[in-house]
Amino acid sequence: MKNLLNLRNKTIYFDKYLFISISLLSIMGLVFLYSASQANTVVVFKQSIFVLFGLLLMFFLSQPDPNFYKSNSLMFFGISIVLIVLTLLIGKEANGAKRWLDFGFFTLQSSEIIKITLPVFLAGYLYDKKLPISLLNTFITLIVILIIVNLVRIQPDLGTSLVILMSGIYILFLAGLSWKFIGFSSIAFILSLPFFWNNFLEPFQQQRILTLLDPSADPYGTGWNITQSKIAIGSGGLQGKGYQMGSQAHLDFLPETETDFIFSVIAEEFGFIGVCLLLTVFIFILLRCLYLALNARDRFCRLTIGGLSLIFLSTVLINLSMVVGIIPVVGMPLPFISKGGSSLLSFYIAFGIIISMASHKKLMQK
């Protein structure tokens, strides 16, 4: 496969697989949308306007060598960094939690752009170091990592926070973090449990993680969300109930149909069908970028690239874990699917960078 087009003698780097198979998904993502919010078309013009940019901005960002992300990674994490902090002086809030800043004709949630910048700064940090990385390098990076991830869990907001520290975390296993390491800590994570539980949970957290142990324990009540979904999916059926026919959706009775439940949407309305071609696209991308850093031209770049999608999958996994009822609730969107313009961006950006780091090939020395 060709990455690289010519045009007027300038080198444009481009992935078609990652670049079609990405506009399919948005495109699906705003037929999705007109259904789950009962036809709004402002809502889905909205939609568009971010699609659009987004796949302009996945192209721009896929032009500049992996050098320039390495070079100016800490200026890019730092930027980020400043974002969250103005978010928790000056943001937005809503609904109890301050996660936006609003810029008026554009409302930004910061928490999604870092949680793109950490793991490019940390493979920055970690691509040249000697394997297994070091205790002062796995503490260092740790530390910051742990930092960043407070800094959206104060806001509140588990369910980036829980991405953020997973995107940490994947650079550093990446990068070559012992085994021996990662035992230990998982041992002293699990004994660690309570003391988070009673000092870094919110209640209303905790009464979501005591709602998936029992959603029928208040089914009209904090149990209402989960047992709709479950409700909405198990009616899909084999082939579902047809598009803008899910009853569910559209008598009200499924919550936040266009952002953190609308796989239930589709799984109304589509069906097991549909659910295995949408699925179907989602496996297509993360084998893809599995392909590109396999292949990709050095460490930095396989860790960029592992670790961006990494995040993704992460994201489409607690979501799709969440509305069946394996994880509590969380507020997750559904990449390129669920509505929202950060969260979107943030993945187009992500992509761009991929596509940058496994289109640019070294020149062969003599």
Second form
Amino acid sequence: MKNLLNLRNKTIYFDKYLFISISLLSIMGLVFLYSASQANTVVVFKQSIFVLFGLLLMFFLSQPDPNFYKSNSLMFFGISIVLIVLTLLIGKEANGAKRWLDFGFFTLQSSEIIKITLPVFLAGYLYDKKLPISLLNTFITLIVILIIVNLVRIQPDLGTSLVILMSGIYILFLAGLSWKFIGFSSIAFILSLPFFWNNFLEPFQQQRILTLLDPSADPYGTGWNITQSKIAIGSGGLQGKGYQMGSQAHLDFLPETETDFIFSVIAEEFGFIGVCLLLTVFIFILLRCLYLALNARDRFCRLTIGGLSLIFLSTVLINLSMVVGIIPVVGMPLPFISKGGSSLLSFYIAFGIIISMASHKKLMQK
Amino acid sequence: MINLEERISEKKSFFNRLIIVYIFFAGLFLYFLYKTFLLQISSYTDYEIASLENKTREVLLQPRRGVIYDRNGNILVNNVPSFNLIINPSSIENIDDHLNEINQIINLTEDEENYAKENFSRLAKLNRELVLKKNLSTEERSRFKVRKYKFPNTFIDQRYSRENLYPFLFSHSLGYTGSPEESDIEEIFLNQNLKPKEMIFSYSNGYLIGKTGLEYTYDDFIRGRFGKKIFEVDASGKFLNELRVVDAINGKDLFTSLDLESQKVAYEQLNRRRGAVVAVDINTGAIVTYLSSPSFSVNKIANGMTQKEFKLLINDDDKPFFDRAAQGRYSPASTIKPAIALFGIENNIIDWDFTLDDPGYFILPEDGRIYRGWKKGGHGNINLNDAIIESSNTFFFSLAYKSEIEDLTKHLSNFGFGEIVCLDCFLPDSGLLPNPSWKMNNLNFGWFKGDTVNLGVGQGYMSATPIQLAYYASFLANKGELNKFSFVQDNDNKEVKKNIFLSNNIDENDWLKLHESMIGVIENSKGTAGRLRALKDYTIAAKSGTVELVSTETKEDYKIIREIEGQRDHAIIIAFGPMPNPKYAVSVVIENGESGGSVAGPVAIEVLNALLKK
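Can I have the other form now, the form predicted together with the partner chain, not the form predicted alone?
Then the entire complex follows, led off by the chain already shown.
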């Protein structure tokens, strides 16, 4: 394989497992989206463009040497912060939230970019620090993370800010955060939960969490989405109702079928068998990432692959847990499946970086 | 930079930590898979049903209520389609303004406006429709159609109204229909395996159930079964397409035993006087004539009546709603005498040859109290036959005096007194057949011998309904063999009561003699109902009675009390014919009619004439 791609004496960096599985997932996503969007060809066409562009982006981003990312991580991070601040200043407002920068042909959700650049930046910062990470470095890292998280939270975008928080903490943890610190901060976190509940959550966010505890208490109000999603998934049964045959999705009982709740559509139309097949692809990608992380050439690459793959994993799990009612509805797409520009592209970027980290071997090892 | 040793330990630490995170997430993944399994496999059926219920709506199709016929196939009650102007009160804010606007297009009468105003808020609360005007003309309909856009909550639709073709003739027997209560609907739906959910969404308006009379007792039979149209709907409740139709099963038609002609005659004869007429076919126990007077229009009640009209009826002193035939309690008075006579014969107290001197009164030996007959000076030396024909009180006072009260009441209960004699009458009363324990419990007094003596002439505590009197008359006519009464001739559920009467002491000969003396009531020159002779050309057996409401010693005293109409005697008669093979029996009560023979009697004869087509 490598030989075939070794054209014009230039090595092409490539991971066939990830590339094939992500392409497969993207194509499956297009098929599901066609049904979830009520056979809306415009939506599917737009998504196809994103998929195609995304795959190309992924390919090109896997070409530079990891050192390119390491040495430029501060610059990428800086640009991301500028975008975030710009969003807060001149962003496009929709549904009471300022999350988008309008570029005319494309509206960029800047928080999706920083979700990738923050862990790369932190990996670049922490890769040469002694074990365990000193208290000073821990605090510096945490302060950076919290500033970014808060910039996103005030948009407001609770879901993405949580993912960003996680992405930072993953890197910190993987880089060797001291267990003592973890222990103390966990206790502090649990004790401060009521404070967060009262000061950081909007009333509608509190309501979502309460609804989760008993969705049937309010079936036509805030619990409607979860109830309808459960009905869609449950009524899919083992084999599903058939492609484009999901009544929950097609008669508008299910909300947000193209984005947050696309999994419910899949589960309704393809049943438990379909769900298992889809999960197999996700699990394959994740296991491949685990393998690549464990075999990465240096600490920076390890941290980056580990951190980015865990963001992917978290996003998938948050979406899945949300649609079956394990956690509140926070607004989280299913990567490579849900409709959406920025979040979709952010994962192609993430995997482009992962492949770069994984496929470039150290010169001295050769 | 970190050295090699540290690098190795760093790699190990990274390795461990990443594995820990992956294991943690693997756990979450498994939990998610388990949850999905629960939803899709374990609870599949529940969610499949939930999804099905989500996307379907059932709209009820109303069955047509059964038509009610008389015994000759004449339609008595029918369903009449009409185009009605209907509003949805729950979505209209101000009914006065709304009516004013409607009035500019379709003229509403004052009654119609009042009806709408009175019922507006109640129907709004129940989320039911309100019919503003019925029977719109084609012109009115087209006038509304072009201006319909102005009235989003008003529409014209076809509704069936229940129409009694003879609304005053059958007010009490057939009864009326009306809108069901929420609880009625719930029960009907439960009965027909319909879910309450459908009720909320698609309870079809204009549905009627029987409220009184046969409409009520046979509601189950003539109601039919709801059908349904099943639609696919989207989340907003918009109807997308029809999936399935289950046709409604129309109610069965009810063929009653009522006879329209005789009913008309009874109605004309009573002419809105207070009273009741019941006639039956003695061979089957089928009720053929059933009238309580005065009556009221069932159509008005069923199809909307203003409170003013309703109050007028409710406050009417003649109490038109009261079903005198089934619930009116009257002393049987002298009509009881044939039954007392049979008691005397059965218990060997008297026989047909026994005679007695009637001085016009009976003195109770215990306390010397005097019980008077109706004729001053009495009837002289009389036997049982004369005593019935001339209606001697003394004879029956004396006979009752010799009777044991417990035996006597048991005997009388065989004739239907104190019993429910009708299978399908609406709320029948059982009258009162008094005995010592009843008196003790209700009046806190012991039984006097005088009470038994009074019972001998059907006065005192005893009371019977006109339908019980008709049963009694049929029983006599049929020589003690009778079905319970019913309005439906071939009612499968009929509790056949072949009551071969009494004891061996009463034989065919006794029955014939009894019939003979009851024929004498009309045919004999001394008979109390001799005036009826000219009204017919066949033989009828009868016994008249006059119910004293106020006890008077002399005719002069009675003249004083009769100044007040409500104190006058009730007129009462039982009759059956044609003799010697009777077909029909009839009872007539006319309140404050005074003379059983000459006031109630003609009504009975005319009804029998109509039934026998003479």
